[in-house]
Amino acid sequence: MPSERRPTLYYIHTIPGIEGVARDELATLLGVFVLEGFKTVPDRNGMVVFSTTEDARRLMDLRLAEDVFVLLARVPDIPWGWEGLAVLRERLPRALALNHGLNVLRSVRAIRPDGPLTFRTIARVAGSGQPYRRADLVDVVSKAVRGRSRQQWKSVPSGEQVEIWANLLGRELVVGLRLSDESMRHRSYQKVHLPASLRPSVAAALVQLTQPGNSDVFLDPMCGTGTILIERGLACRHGLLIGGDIDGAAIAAAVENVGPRHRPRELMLWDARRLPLADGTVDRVASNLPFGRQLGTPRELPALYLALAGELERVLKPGGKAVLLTSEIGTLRDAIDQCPRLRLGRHYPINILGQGATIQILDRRH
């Protein structure tokens, strides 16, 4: 009888806020799952650590990871200062699982043979300041591989072959291998790119949040280069997709990105504020509202948000959803205390590139 694969320990590095939902979609995408826990690298990510016997190249399937890792090391209580460095030097090169973080990195991608595997340290470091700068983290890393794989594998300062994360969180530290590449992170469908585009990984969250369903119609009434519309079209099917802009400029993208993919679906240049719908004919909304930087004047966002809050309570159907993406909540939520038939559900903050902002849940009541 063959033996069972043991599990592998893996991290995604989402953006700050969304590890739960992230979470939410390892568990469907996987047939065995176990949550190891979250961390989080304060205004940069947050990271799901979790272990798997699946196949890693599902996991390459991952819509709201910015980057895949297979874990070659955790090194706990280790003590603050030069003493951790001290530490770690004498802990890390016993604790990295190098051969099997390659067989895993091989298992997703090819690695060229020839000569020395090239590698590259990124350190990060959260928590207390430590006297020592990252530079002494990546050298005693870097030292560890090296010394770990006989020599074998090389550390260069470019041209890297494979990539090594050292996470510092507190005392703990987590070493990762990079499995992904940036199309995870960068979308290959992103062809036109506009000033405040959304994140790829954060409108597969908000699509996420809809809970959508092979038949829905689906509306972004601001919809910008297209984003949330191209990760709805890939999160299953759907009975119509519909997005419109005020700018020109933005639907012209969206029509590039979106491209012949995704039908039936609907591109209109339009005032969100009055949107060319008949009442209660959509089912899923997600967005991506402006915001102060984006419009230049913040004295706008009260009425704009009041008349859009208006304008989804017309078009959603009783149990409809919308899920919401603005830096401004406090605003949102006036406008939605004003709508009698939505309610207020769940809501997320997060962290966009050292910028907070709130993914708010909306449901149309009965």
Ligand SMILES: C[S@@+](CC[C@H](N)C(=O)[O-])C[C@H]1O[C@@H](n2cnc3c(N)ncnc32)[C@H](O)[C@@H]1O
Contents of the next structure:
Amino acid sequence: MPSERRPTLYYIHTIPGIEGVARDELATLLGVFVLEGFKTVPDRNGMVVFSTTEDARRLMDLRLAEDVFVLLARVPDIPWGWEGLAVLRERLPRALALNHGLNVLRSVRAIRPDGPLTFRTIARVAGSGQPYRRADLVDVVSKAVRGRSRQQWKSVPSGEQVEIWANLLGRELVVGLRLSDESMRHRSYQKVHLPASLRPSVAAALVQLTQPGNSDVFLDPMCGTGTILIERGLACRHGLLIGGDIDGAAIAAAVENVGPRHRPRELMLWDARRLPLADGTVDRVASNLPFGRQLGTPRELPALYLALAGELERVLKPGGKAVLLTSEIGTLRDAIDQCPRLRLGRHYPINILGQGATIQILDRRH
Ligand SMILES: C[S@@+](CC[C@H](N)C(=O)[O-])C[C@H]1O[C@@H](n2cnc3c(N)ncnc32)[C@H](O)[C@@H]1O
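What's the form predicted in complex with the named molecule like, now that we've got the form predicted alone?
Full assembly next; the chain just shown is listed first.
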């Protein structure tokens, strides 16, 4: 039945570069979903702005989002410089949908009803360098919130109940109230971390790009601590999960992190250059490949990628798919060029904590 509720505007943060993949997850998860646009805070976040009539609690199930916000205000056409701050001082208080935002937040988690609500403002500025500091923007936004709430909301430097995020993106200010907490970014299954552990939202994006099916034999040939395998296990049912790594400590961590769930699954100590798997037995592969700086000698990388590509070409079923993450995309493509039964598909440049990398899709020809 169509819902009678009015749509609410939200936005999510993603790793820059996976906004479009996150949009697809939103469209699949939510029955009613209208995309309002994509935004970027360079090197920090991609943003997907959307509206839906669905219950906000559903958004907590998103796997590609790093954080979820209910939108409190959008102020367009802000002049550059100090004049812009003056315009915000005037226009922002009226634009803030504070009570609506708080009601949405209360539907997601409990907020103590007693006393003034405490908040902290976080500001991000993207685009042409502004003459004022971020602290000046924080000040304007905090004052607007206090005024709009008739001093019922109190700004504090730490220990806040809620976070207000102010994103100045070129000439537009987007203000949101954070609905999610740390647990969205750092999943509870991550018991053991190693330095090269992948961010779960990126692992979830790799998995989604494999277009998983319920009976898939799924492989991560360089599984590290097992993040991708776990995200695959959580995505939908599977036939078999297979993971391996050359490093015993990584496999021990993967065994600990995967725990007793996601059966049937096999975790093995192996060299991905010689996989102990029969030809044409794997439906889907996703992997975060070792990058140059993670290897003792970067010169080894072309040979490693070439051997891995040959093994993927061999073990994938015709029509199978591999989704690989690397910062050495040229080296990977050179390796794929040597594999006539693999075809390069779409790729997604992304940015993880300031480092550029590429998600490359490969198709095993029929
Ligand atoms: C970027 S890390 C993967 C991190 C993993 N996605 C995670 O979240 O923990 C690359 C992994 O490749 C492994 N590796 C390097 N060379 C390998 C090889 N020849 N065979 C199997 N694994 C290898 C490393 O031990 C490392 O765990």
